[in-house]
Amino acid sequence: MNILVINAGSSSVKYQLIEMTQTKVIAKGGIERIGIEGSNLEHKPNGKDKIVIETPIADHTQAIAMVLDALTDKDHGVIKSMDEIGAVGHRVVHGSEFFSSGVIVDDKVLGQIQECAELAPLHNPASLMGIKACQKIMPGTPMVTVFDTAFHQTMPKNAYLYGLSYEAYEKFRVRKYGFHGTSHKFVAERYAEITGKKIEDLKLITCHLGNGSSVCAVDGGKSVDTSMGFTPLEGLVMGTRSGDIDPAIVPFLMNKMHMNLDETITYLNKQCGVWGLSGESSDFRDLWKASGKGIERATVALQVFCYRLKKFIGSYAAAMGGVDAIIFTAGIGENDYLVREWSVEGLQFLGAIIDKPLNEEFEHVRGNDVKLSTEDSTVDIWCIPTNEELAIAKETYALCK
């Protein structure tokens, strides 16, 4: 069976087809500025070159569309017609606590996933524009969701719960519920299964490194706790959001940067984090260079980060109890071997030790399934490459095979 994997955002549509014989992505691509002058898809078939196609495309039926045009084209696509698509899945943020798993998608799913727009307002609608347009013009086909937050639905009360009124949770439900959750549950299950070990008896700790970041705590295959709390701000210090402040900080913000409500949220999410501290950038490679040329800001961007995750990384441990291995993964922790190394360093005590010069072999690391601790460190340290594409395909296949 191919499954097509749909990640649709406001004004953006990002796909693969997955074979899952064999699971293997047979073409992918995406389409930039829906609705807005400059749009255009990039399409790259395996073992082919890419394709672009620049061309106005007003709204996301019309990028679906073209996405099944580019995919049973005669020339560059893999497939004779749609009907060799067995069924579509697709990625939505926020599920608030409706969802613990990926569904098939009827009437109830979409008036749910519509019902928690108000907890995800940039990332579900454009979600719900995918999944409609898919089903306008593969009207036959089955259609699965799989959400961020589906992972995280495990953790216990005393995790999820603020220190706020329990009026606030029962009727508004300001809980936390944590995102990454498809690449946290990826790489934990991909660790046991490279490792042989039952992934029931493991105590995992998973980082999702990214302009997005997040950690999990993974106890027998379960989230039960993670970094991301009822928005994606919480928890780290990440490219452009702040993460943990003091609550008391916004209103005092407020009123010193004269900004609204809406303004300092802003501030928050797209000013703030690595490039507000450093001043120079939002990428860690621009980071690394400053920091090198001894601008001591993006130095001390780069430290908060560490100390954070470090943080982080004890707490959990604490949480469980103990903890057999720390994985990296995204953008960041599959890339970056100096944030590996600092954020490990001074964890010896749990018996945590990574392998210095194996870290810092880029070639040998990138891409690749990579143990990086020493021999007698008593925790596993490795790098783990998400795949969250095929995690959803795997989820859809197993729901409509």
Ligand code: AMP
Second form
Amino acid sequence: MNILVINAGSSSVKYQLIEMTQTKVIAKGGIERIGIEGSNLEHKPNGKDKIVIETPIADHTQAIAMVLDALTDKDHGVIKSMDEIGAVGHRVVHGSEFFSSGVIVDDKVLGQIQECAELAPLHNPASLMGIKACQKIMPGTPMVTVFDTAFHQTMPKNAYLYGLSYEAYEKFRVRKYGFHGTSHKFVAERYAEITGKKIEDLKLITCHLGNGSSVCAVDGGKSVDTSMGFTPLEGLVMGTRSGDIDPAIVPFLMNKMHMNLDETITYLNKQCGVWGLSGESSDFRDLWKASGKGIERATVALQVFCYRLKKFIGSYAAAMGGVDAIIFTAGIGENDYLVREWSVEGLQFLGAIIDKPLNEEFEHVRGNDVKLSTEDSTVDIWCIPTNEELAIAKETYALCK
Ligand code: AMP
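Having seen the form predicted alone, I'd like the form predicted together with the ligand now, please.
Zooming out: every chain and molecule, the one shown earlier first.
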């Protein structure tokens, strides 16, 4: 069966068509600037040349129609007709407390995703547009939604409640939800699969380090705590997001920097993190270059990032009463050996010892799963490339095969 995975943003659609018997990507691509001047489709069929089509694309329905045209085109297509798509898996950011796993879409599910839109105003409406566009163009094909928050629904109350009035939770749903769940679940399960260990017996700390970053404590295959919270702004210092701060800083800076509330939220999401600290870039490759040139703020930004990460690793080991493996993944986790080295430096007391030469040798993991801890390390340190699209496809397949 072929599964089409759709990740719809407010002005973009990314897609992959995956053949599930061999778990092989047969085409992937994306559409950018939907409803904006300069819209285009980039389509990469497996084994054929990439094509780019630049044309006005008014809305998500037109975008999905173009994706299906590209997939079925006689020259650069990979399937003969839409009938060869068995189901569509949609990434949805927020499932609130409604969803603890992927589900087949019906009217009730659509209503619940809409209800969650208040909690993810930039993301959930875009996902709904993607789902509705697919339903319109492929009326007989089952649609599945897979939520970034779902994996974290197993967190216990003591982990997900904030120290706010209980009313904030009961009336307004203010609690820790956590994000990147599909990725944390994927690498945790992959670790168990590679090592032949039972996930029920494992205490894992998964570090998804990309432009957005989060850490997760996975005990017995279940998320028991995670660093992102009510929104993806909480937790680690990120590319441009502040991560944890004292809430009293918000009114203080609003006053000092003459910002209104919306401007302050934009500031915390887009102008802080390692970008704000360094004044250079949110990309770690640029930060290391700048640090190498002696730009101190770039070095400090990297140190702040790794120090915060180390503290989360330590606190999650405490929360679970131990840790069997620390797993790095995503753009930084899979490519930046120095971030891996710095963030476990000093964790020898936990039994976590990284093999520095090996870690450096595998600077880029590039699709391979690699063990990076020394033989005498009692805690495994691994780098396992994430694959959220494949995880979505697998969950969709399991529900529709
Ligand atoms: P992601 O959000 O998972 O796609 O990760 C994107 C981020 O990964 C970029 O912003 C970079 O900071 C980081 N990254 C990608 N490639 C490298 C690399 N070769 N070395 C260090 N960081 C990298």
